[in-house]
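Heads up, the chain below is alone and in the form predicted on its own; it's given as structure tokens.
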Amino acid sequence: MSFVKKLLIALAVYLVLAGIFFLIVRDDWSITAETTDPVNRDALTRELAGETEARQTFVPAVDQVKLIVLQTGAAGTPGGQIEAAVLDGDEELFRTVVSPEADGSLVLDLSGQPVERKGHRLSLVLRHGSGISLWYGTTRSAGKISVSIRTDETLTVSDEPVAGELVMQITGVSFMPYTRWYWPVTAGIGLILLALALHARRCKKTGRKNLFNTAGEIVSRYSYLMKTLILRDFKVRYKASLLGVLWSFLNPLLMTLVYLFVFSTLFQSSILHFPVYLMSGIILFNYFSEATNLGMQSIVGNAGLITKVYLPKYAFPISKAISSSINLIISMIPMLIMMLLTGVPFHKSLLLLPFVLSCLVVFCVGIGLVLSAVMVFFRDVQFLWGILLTILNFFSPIFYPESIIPAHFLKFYHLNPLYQYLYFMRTIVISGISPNPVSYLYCILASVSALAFGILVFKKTQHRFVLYL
């Protein structure tokens, strides 16, 4: 074939590719619904009656608050009102006089005159309230769990200040730019893609080295032993199993009902599709756990083949996490039959499964080639790689929600690689949207990094690895 015939197949393909990705995110990139998790109810203000006032400060995350639910001390107590304003400084935004409901709540609709302030800090009045007192609290829900929470808002009852914030949550819509940019970059990246080609074309006919074309003689020649070490890696792993592949199913269900057993009452209230989200946690660990062990000893298992016969050595440990993958990948069949079970809905965006398991995969060859050459030298590496596996376990949200982490540990938090694989596809899979394109980049980058960095250290080590094998 031709290298414009292929040229040609290729930007088919692109273009294919970006107009389904196009049409599965399209809407989420647009506007999202956000509403925020209210604190838990410690006590009741002093009844607002006569000029007692509450005064609530928030600032909105979002483009525009549409909602506003409170909870009162009214529940199952007909009648009474209370005048409710939002202000900006000493800008009235809006104005409204509702009862409470049945409940208790107090349902501030705004969508009729929604307030587009994102990033103000904004004032929540109450006053008026015929006798009613508000719920407000100082700590959050996370199942059975209450972590104390760390505002820099303030609640004041006729301007004296009180411990807390109000049980309030707050809805509304943020608008993103982000499909406004989708076709100019999707172009601009197949230009990009479109130059290297015709780069390492150029290069091939005038015998210079490339990346590209080097990366593809390699692949071109060592594709059979590749394909050897994998089917081998999988067949052995259950040869004198009784189930065997069938483990692949066993594995993520039987671990997902003990820890169900274990932790249902403590975070099964706060977290929506419980099972659903502890299996995807635990079937993202396993694989992480077992391609991260296998690639470690890779080189080291294979000691006598190496030493003998001369084989790309990378070959190894890559082999042992593609090979991890096939179990990954049948994994996710008892996940979508948990989906069917616990009334999860299947959306478009689950699509999107490739790119975050291929995401997954990269980064844990990455991760692998690094363990595989630094075991060589010292064996003790697998003993400190368990401690830290154990560590990743409880340091990822696989079987609590991330409301229990402190909100001055977020940001070191979500450094962690591994939470931003899980939440992407508990986004896909749970709430059924796209995540924004930041979260795409998160695991793109976690995944290259440690490719690259992994290939650094295996590159330049290899040479020294029949020394100490």
Second form
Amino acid sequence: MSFVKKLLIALAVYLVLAGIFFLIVRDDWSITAETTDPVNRDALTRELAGETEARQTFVPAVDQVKLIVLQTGAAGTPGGQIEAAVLDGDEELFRTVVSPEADGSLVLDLSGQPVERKGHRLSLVLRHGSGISLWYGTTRSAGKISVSIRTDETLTVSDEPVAGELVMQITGVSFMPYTRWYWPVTAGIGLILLALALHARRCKKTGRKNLFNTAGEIVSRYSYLMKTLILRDFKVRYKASLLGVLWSFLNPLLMTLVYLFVFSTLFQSSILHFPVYLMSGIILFNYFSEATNLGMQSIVGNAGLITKVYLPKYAFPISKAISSSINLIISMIPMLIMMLLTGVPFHKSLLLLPFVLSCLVVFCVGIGLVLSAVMVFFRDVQFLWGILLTILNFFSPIFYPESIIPAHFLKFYHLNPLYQYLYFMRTIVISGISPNPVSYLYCILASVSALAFGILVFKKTQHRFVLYL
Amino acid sequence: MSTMVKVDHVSMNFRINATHTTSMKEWVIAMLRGKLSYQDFFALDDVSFTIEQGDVVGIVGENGSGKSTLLKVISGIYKPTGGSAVTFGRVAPMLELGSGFDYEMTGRENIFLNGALMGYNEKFLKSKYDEIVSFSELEEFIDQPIKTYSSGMLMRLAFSVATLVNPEILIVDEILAVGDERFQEKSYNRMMELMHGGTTVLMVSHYLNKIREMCTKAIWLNHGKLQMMGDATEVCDAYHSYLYD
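Form predicted on its own done; form predicted in complex with the partner chain now:
The complete assembly is shown below, putting the previous chain first.
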């Protein structure tokens, strides 16, 4: 096949993929609606009457605040009213007089004149009430567990500070400019790829060395070896087991049932679609744990071969991560079944599954390369890694909701790459929308840097493996 | 005649870790004490030679003289600490038969696995498959997992895979006595066939008679140094008189 023909086919594939991707993410990348999570109802403020006023600061994280819902202690006692205002410093942005609903909630509808002060510290002031008291709290809960929270906001009643913050739910929307940049960025990436292809082509003609050509040669020379190793791992896995590949279905299903049984009373009420939430977490973490463990053992375990035959050594850790991924892909089927059973709607965002799964596989390849290399020199790594996996298991939201993590830890918590993959996966599966582009970048960055680090460590050390095996 | 193997001032220095640390704890302690000392041990010391196409080269020397290390350097398993070893052609190392076998898999699967490990592609192995099976005489058992094979059957299979793919450079550590007497003769004939067919062979053996009989050239290694290289008979005679006189 001629070079031009290949190039045209590649271009067509690229454009089709970019188009499909655009259709999936277009709506989700232009506008998002968000609702904050209120604190628990721990106590009631003094009755707000006459000049007694409650003042709560807050910082909206959305472009337009459209709705604020407070909770009064007046449930069941109809009547009464209160004046509510939103201030930015001294500037009044919104003012209304409202009465509590029958269930006690106090609904401030700002959709007529939405507050557009993202990132500003605003004050919500409630005064001239007819003896209404409001719920406030210092804890958040996830199911049956409550944890104390630290808040940066201040609540004052008649200028006296109150420990805690009002039970307040803010709903709003954010506009994202991403779609405007979509086609320019797509075209830019396409041009870069084209330039690389042309460069590789020229290098091939002049016989100069080039990273892509070398990589291509290695791939074509050892692709059959890789294929054989991957198939071997997969075949040997279920050899002599009665149910065979069926275990790939049963395993995540049964594990989910066990976790569901243990945690259902603890967390279920606070997590939407808890069974699918759990199952996606279990599947991803199991894959991570299995692929990295097998990858870690792959060089030491094939010592007999590596010391007897010349082989590209990276074939072993890479093939382990990929052969485990067959299992990962198969376990998507029980997850889809679980979605059907528990009534989670299927959205077009599910088409993004291959993206997040391949990011995870690449990430595991990188980690496997590092671990397998270090393992040759220090066998202690296998025990350390076991402990680290347990720590990671608890530091990732696998069976608990993210909301039980104290707010000031969140920045640190989000650095965990597994968190990013889990978040991405659940956004497309449970929320049914595409995550914003930052999430994509996180996923790609984590995978690529793990892979680059893995290749670097492996390449630097591989010629010394035979001396230590 | 083209050069198939070029060994150029190759040295292999195994830095023996005097404290021999294999765990992180020991390593850290040794490092903190400043006791990470190494001892130099040259398994090969400045060895140079070239092998032309069709040469059958025997390597002789006492135990520990670096014969196996030299084969591993040429196979690419060891990276020499000094100098370079280059091969021009596909190398089939038979340092230990059957090292690539997976005992859970069938004979058929193992033929392809072993072939893949030697760097051959699927198409080539498929074209050679029937020949390999019939040479190994394992037709009946080829779809059985090889954990059910006897050791003789395993060796027959391994030998067949290694030699029937027509390697350009064959590297053999100790001449192979495979299977029963009849198969031994068959495998010996196969080796001779390969050698006459232009395959370059490097073999290590302690049986000087075999070397005299099969090889055209010989290399004598003495404590990692190249003591002598030349006509097989001459080198064997010299080595023999060194050993017994």
